[in-house]
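Only one chain is shown below, in structure tokens, and it's the form predicted on its own.
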Amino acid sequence: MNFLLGAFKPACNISITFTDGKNRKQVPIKKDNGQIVMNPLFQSQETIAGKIHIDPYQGKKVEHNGVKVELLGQIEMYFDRGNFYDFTSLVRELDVPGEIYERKTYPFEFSSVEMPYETYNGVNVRLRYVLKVTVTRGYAGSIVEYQDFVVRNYVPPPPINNSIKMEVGIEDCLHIEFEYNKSKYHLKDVILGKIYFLLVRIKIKNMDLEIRRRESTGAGANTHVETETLAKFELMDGAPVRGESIPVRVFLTPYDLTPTHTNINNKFSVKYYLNLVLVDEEDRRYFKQQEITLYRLKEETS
């Protein structure tokens, strides 16, 4: 029995290390099984380099038809799980066919890699970057090892960032005006604003502000939209009167936000909305939704 188990074991162990792995920032990513793992963080145009170590198990030699490492950027739709669409694919051949008897180390380097999209783990889609090492073998089956890494891209503050000002109401019953200080926010920003009651003829019980994320996947008739409420704030409890002004102050830092993603490789989009909800004494709900743009601002390093 032990002999049979041994026959199906891989002939070697493959490990991947990054050149600056110990000094590079690590960020948590949730795997399919719910486990949280720490992966190194990169941004577009960085060089990704390191070493690949192949260790044959004791007493075994590894016959192979070549060793290669690939850098892949992939999009996976969860309704089509297991099928990856590669938008970035680079390869380095590390070894010609031969045999490995003892630990062998291969340096690798991908210079100034174009990585235009951020790593994203959503409800119905994920975008990932991975190093894939393949020891190609014939009848015995190739040996493959993966190492994920995370990409985040930073942008400067937008040169134009207009405030949002809108009026909303129900004829002869309710008329409010809301104002937010900006339309574009970085992920650690604060949303400031005011809500003015110009006409109140229905009895409002409470008012909330929600941050919503809308993820769209697919295209045309196959488009699937998933909306999540990420945060909910009570702005007011009790009936407002005409002329009253309610301040808004919402800190974005505590929430798991990503930048706005627009039509990523014709596969998916991620948009964010501020949703104002008013509830009257008969539990009727009134909504007003406004899209905002989120972006990742370079963090200051001390």
Given for the second form:
Amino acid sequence: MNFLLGAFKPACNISITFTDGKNRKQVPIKKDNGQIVMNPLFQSQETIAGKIHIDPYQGKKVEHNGVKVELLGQIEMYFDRGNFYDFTSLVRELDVPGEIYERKTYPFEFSSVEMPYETYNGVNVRLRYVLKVTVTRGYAGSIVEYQDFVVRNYVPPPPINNSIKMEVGIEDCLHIEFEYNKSKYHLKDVILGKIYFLLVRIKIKNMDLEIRRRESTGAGANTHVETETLAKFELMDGAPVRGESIPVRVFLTPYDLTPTHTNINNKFSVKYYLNLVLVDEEDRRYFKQQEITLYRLKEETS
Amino acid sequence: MIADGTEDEEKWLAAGSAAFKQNAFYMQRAIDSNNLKDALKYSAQMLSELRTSKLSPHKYYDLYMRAFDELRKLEIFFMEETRRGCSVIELYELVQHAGNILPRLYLLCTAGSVYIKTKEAPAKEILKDLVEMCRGIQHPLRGLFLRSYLAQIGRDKLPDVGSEYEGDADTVTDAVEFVLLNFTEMNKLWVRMQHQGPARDKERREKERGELRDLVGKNLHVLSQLEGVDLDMYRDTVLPRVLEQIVNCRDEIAQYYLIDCIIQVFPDEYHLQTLDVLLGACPQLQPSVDIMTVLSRLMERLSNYAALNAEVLPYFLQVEAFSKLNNAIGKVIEAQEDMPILSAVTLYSSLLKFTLHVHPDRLDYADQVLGSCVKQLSGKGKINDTRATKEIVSLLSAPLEKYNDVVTALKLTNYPLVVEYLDNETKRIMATVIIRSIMKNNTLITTAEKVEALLELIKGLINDLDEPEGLEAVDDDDFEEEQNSVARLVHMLYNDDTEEMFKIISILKKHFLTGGPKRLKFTIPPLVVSTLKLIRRLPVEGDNPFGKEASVTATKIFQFLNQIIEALPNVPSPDLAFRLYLQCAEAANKCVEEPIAYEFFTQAYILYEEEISDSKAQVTALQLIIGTLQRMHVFGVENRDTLTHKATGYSAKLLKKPDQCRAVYACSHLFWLEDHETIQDGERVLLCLKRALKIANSAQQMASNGQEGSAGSVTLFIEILNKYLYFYEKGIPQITVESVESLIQLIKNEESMPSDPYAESLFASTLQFMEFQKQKGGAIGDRYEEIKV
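Show the same protein again, this time as the form predicted in complex with the partner chain rather than the form predicted on its own.
Starting with the chain above, the whole complex follows.
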């Protein structure tokens, strides 16, 4: 592998290390090619510091017009792949034009970086943070190295968190009342609730609770909406009768969820819904969808 | 249902089992390699097989049992995991990640079991959570089995008194709460089965429900085994809650089974103390519920309880068990208007048995029961249902069996009223039962009043009942048997006091005389005998020996007797009447009532002349006349002459010569009574004997003419010789030595003819007798000495 890389790779090897790289939490990120790699985790207002090593190959010298490191926050729409929209861009010049003969290390630091958005990998859109090191060269083309990192922002529990309670039904056919204990859940939360059957005239086979993600991209006429069902959780088996109440208890931990994102830089939104689905014996589906807000609660570091 | 439904089912079961086994295998492998994640994954897949709807309860149970075994292994593995440091709380959450509810809940119960064992949380909290979560299964069959699993794993983890899971926060109340909740939910599911699916499958469904009922009932069993469920707890919590569920479910099968379950599962003592609650629920059940069986079983249990533990009887009184039961039954019957009569009667029958066991001293209770029963029966006419009839018989027999004394039963005023409702056939059976009871226990019935009551009861035997036309006649043998038993009964009606006894007899007569010709034959003789017995007990003198005015005099009784017997000739049994007259005559003789005795004899003679025509019967009758007459000493000379004359006259008119001969020589006794000098007429004795000889002679001649065996006549001679010897011995002057000797000579001549072994031996023993008397010496010996053989 290395020699192959070497064939295409120009004269030097660039590596980026973070100051607390050994202790910093790493989280898995799925790359374009489907591979899962571990990336360090940051949050907004953190200082991102580290060292950049430039290592010329076998005594080659690297001539350059300057070395810089950029911290980029990018949104990539998949219908416009490769075209990044940078919503954050910070630059640190590391070196004035010159030549590098041997391994050279540059410390860098972006202090208290404002990173309002979280890293997100969706169906049609991606939001990523990356450190980009550029060794600028005139004719031979610049040498660029990227280092992804992940940003997650934690929020305190919302002060107002009402339950969701609603009575729905089809006249003379099915009336239910459902209640979810909150409207805002953190990602490790448990949805608790109850479904009361007020009237049942159809033969229900089972009842599921689905967690759905609705990702909308673009704006105006170009809005593109993609909905995925992330979880399908069976709540009830068999036909209930009037007066039954079925408990709901869904742990969110096992599912790959993100916080709700609303209008990120006018580019995209991610919303979550609980979809209560009743299936009758003829496989007809009766459902009611309710939006919930997901947020990331600061984890206890015990 | 599809024709090859069972075949398909087998296939499905096989497929399910195969998939099940495979996943169980993977699960086991994961367990062996301590891989919790895989173990959960495969166990969930394995349990998914239980999600099938295609199996009948029976087959589903098969699968369930496999799951049960596998889950035990999983539970042990969970336990080990927690020892290895896996947090049980996490485990409890982890199992809930399963997407399908049924596997999830099975796993949750299993994890819950481990959770309780680790005691990291109060048992009650976990149990409560489990029982609540299980609501997610609304499918009856799957729900029942899941909850049954829950009950099973929860069973040894209930915070019962004395259990290791009992704590400050966990009390037996929580245990009860858990079981009750689970019970309620299971019952709901069970009842729901009834209403799901097409109506044409009703029968199959009910059968399937029957197979599942023990799953529901198990909960009650668990409750009954909780140490902490004492009487208070049972009365205040358990019973009301269970009953509430039973009443509210409005399902016939469930109500019947569960009420019965309560009765069988909880101790009798509790039932006794909560009778009103339990009974209060009964009228609220569905009309189609077979309450009768339920209540019968309850009463049966209580009766047995009382029978086995005499010391609890006061409690029965204290809680007024009887009146409560009685009321309850009344209400139940009221509530269920179209209850078949059989049910009502069965209920009363059980109640009666109960009260007889528990309150044997309270006859009024028993009577009350019968009274209620009468009320119930009234307006329904005779009962046609054979089972109901049987039940009434058992109802009526109960007091007899219990008290072994029909007298007690006679005190029950409602008793005969109940009998009224039986059909004739059954009345007869009942009467036989009563009589049998009397005979078995040798009960004497001593007052006229009781006799009257008794006769009322057994009317079926004594009278022809107004049978509807066209009913088959009673079998002759049976009839005879029945009447014989009535006859036997007569002897059990007895009082030492003659007046009372007379009353009894009068009553008997009154009833018996209405009995119709067929019965009289059987009933009159015992009555006469009984009356004669009474006469014998009377003071010998007919007139007042004590200066009192005796209401019962021999004369009166004899009149009475006469009336009775007069009834007989109307019946084709003159024979019997004849004998009875003679009996009466003899009794009159003892009482020195000459005219009465004469009257009886006259009646007897008339009967002889008019009714007894069969020659054999005549012979026997005549013998009876002679025998009786011989003993009569009351007659004056004239009357006696008339009677004896008649008797001898009859003798001579018998058809066969030997019979004539024997009758005539028997008549000789009529003229010689040892102790009465007035009746000692040697002349006529001799006359009789001579006539006998003459007849014997002619008999012999007829015999030699080849008409009959000659041997017979020799016997006659020998017999006459015996008579001669008798009178000779008595010293009648007219019987001379010579006449005896010549007779012996005659016989010896006859003897030479073809021999007859009987005659020979008779003659030999006669001679032997003579020799013997000779040897004895004394006056008699001297007389015999004179006879020269």
